[in-house]
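Below, in structure tokens: the form predicted on its own, a single chain.
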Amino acid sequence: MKMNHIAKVAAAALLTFGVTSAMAVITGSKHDLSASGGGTIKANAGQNNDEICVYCHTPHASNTDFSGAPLWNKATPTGSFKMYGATAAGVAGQTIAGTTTEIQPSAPSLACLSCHDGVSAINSIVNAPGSGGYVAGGQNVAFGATAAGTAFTMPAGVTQIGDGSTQPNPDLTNDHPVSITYVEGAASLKPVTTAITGWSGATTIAGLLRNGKVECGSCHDPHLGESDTFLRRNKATVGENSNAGSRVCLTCHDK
């Protein structure tokens, strides 16, 4: 019964990010934060949180206030972000398509930024494994060389999307805009009905969008560990570098 429930959680997560189970390989990838994970950021061997899914999802006592991903096991980010094309945090930005109406990332992108903003603690989860591990507002569990109760944030580097040096207002102005409406024709964007191949969970550009918007998950899937930088243009399917010939960009932009 327990394994069946966990399987349902995993299936729901895969559907949310647009990937089939046959394609998604998170075990051993950089998003596998267990002691045997494939990256340098991970738990120490023998810690009670030496699991894979727990840093994002939980089968029980999830954060029901968060709508960006199923059975979310992290607190909702509350910081103010400086969006692409914006002059300050919490104000509208400017893109080729015009002034944006979004002054903060939408929930699907907040899911990614809850680790990658450089401010939120990667090791802060709501429901730790085992009995009695629930903390409504989240908790910092033992992680890597850090003692339990100490926040572990994304180290400086390209994966620190939000530029943690600008706390408490993570800066997204030097990254591809997210949570913006896809406007056909603007920035040479193709029609959303355009057929695409080699992309996990999508056969047209419309399948890459969430509620008609470009989000982090439009290009990346956190479960797609076999693909370069978790790109949804699946390396295992296309048989080449995921962005060979800039094909990720050229999927939407007609250049």
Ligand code: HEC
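Between two forms, the rigid core is defined as the largest C-alpha subset superposing within 1.5 Å. Computed from a predicted model, the values in this text were never measured in an experiment. Positions refer to the first chain, counted from 1. What changes on going to the form predicted together with heme C (HEC):
- In a rigid-core overlay of the protein, Thr193 has its C-alpha displaced by under 2 Å between these two forms.
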Contents of the next structure:
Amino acid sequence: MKMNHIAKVAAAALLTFGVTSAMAVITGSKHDLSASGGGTIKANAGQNNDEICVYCHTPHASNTDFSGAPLWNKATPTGSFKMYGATAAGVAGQTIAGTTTEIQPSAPSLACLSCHDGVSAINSIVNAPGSGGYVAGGQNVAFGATAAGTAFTMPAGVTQIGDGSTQPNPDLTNDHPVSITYVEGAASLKPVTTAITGWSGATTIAGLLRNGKVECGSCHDPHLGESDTFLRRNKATVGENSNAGSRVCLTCHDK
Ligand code: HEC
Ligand code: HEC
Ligand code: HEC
Ligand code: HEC
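Return one more block: the form predicted together with heme C (HEC), after the form predicted on its own shown previously.
Below: every chain and molecule of the assembly, starting with the one above.
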């Protein structure tokens, strides 16, 4: 009887929390790369590989090249990227409005690309779980059928954002521009002070930007496993598809 009551209170609390909070649930998502993670790409069981955050963050000895991707636990990608609107790898790209991208992705996008570029090892981490285990340039831990010491890169397909056929220079020319300054009015962009609702982690467009620029993290929150394709849109407020009615796009572009 008493247990039943506690269970009911707990269930009610859970329900309330679930409805009122935009809490990110990375556990069990495709970004949970622990042995019990939600996708097919993940660590082997054992060897302390039951951690989740460690494939991206470490509490100590992080790679400080990634300002904007906090406590980053991966080595810096070495490839030269071909940016959106660029004529070659290693030069700035340009949009129709004439705004130029950075020559290389800035740190917040480079962090995503340190797994999604198709070149960098997904299973490479600087500070491995447990006592010791620090290797400055990163070390490859065992992932699925891939043995420790061997790189496991993003397989060909839609999640390989840097096109595999163009290696070693990942190609971003067929992706929405990133590492690009948000210029109000260009491409019908709304003022950065515009209030926005239903977004995780931001209440204005300015809150979506990183150093005034659009980066991967503007549209995505890598921890938001309950959202379709990790989009920052709160699924609960827009139905099954967090980009229903192209709300992600219409947030910035007045079209
Ligand atoms: C797949 C990679 C990845 C994993 C796994 C991951 N994170 Fe992150 N995390 C990021 C990135 C990228 C950012 C920067 C996001 C941005 O630009 O907004 C970040 C930012 C953060 C921040 C600061 C921004 C904020 O939310 O206020 C915290 C705190 C954080 N992560 C905690 C965690 C914890 C705790 C875990 C494990 C449960 C975890 N992360 C797992 C990629 C990851
Ligand atoms: C530690 C490696 C790692 C990092 C860092 C990382 N991802 Fe991923 N991501 C993955 C893996 C692995 C998958 C699953 C790919 C697959 O199954 O094809 C994935 C899948 C995704 C998906 C597809 C989800 C789906 O259900 O289709 C999106 C979107 C995504 N990542 C965005 C991001 C963004 C944005 C960042 C940076 C903020 C990021 N990722 C950083 C490893 C990573
Ligand atoms: C302007 C917004 C925006 C930016 C910036 C952005 N994305 Fe996305 N991304 C989306 C949307 C919207 C989807 C869902 C597309 C769909 O449903 O097919 C998506 C889907 C994805 C997917 C899953 C592919 C699929 O179609 O299943 C991956 C992986 C991904 N993004 C990674 C990234 C990475 C890495 C970056 C930075 C280099 C990035 N995104 C930047 C909006 C964005
Ligand atoms: C966080 C704000 C933001 C969001 C969300 C966003 N965009 Fe953009 N978009 C930009 C910026 C900044 C540019 C660069 C504009 C310029 O030329 O200065 C841009 C440029 C573009 C361009 C023009 C590229 C060119 O070559 O001129 C298109 C097309 C576009 N976005 C489509 C989309 C679509 C489709 C979505 C939804 C999936 C989307 N955008 C979501 C900010 C955003």
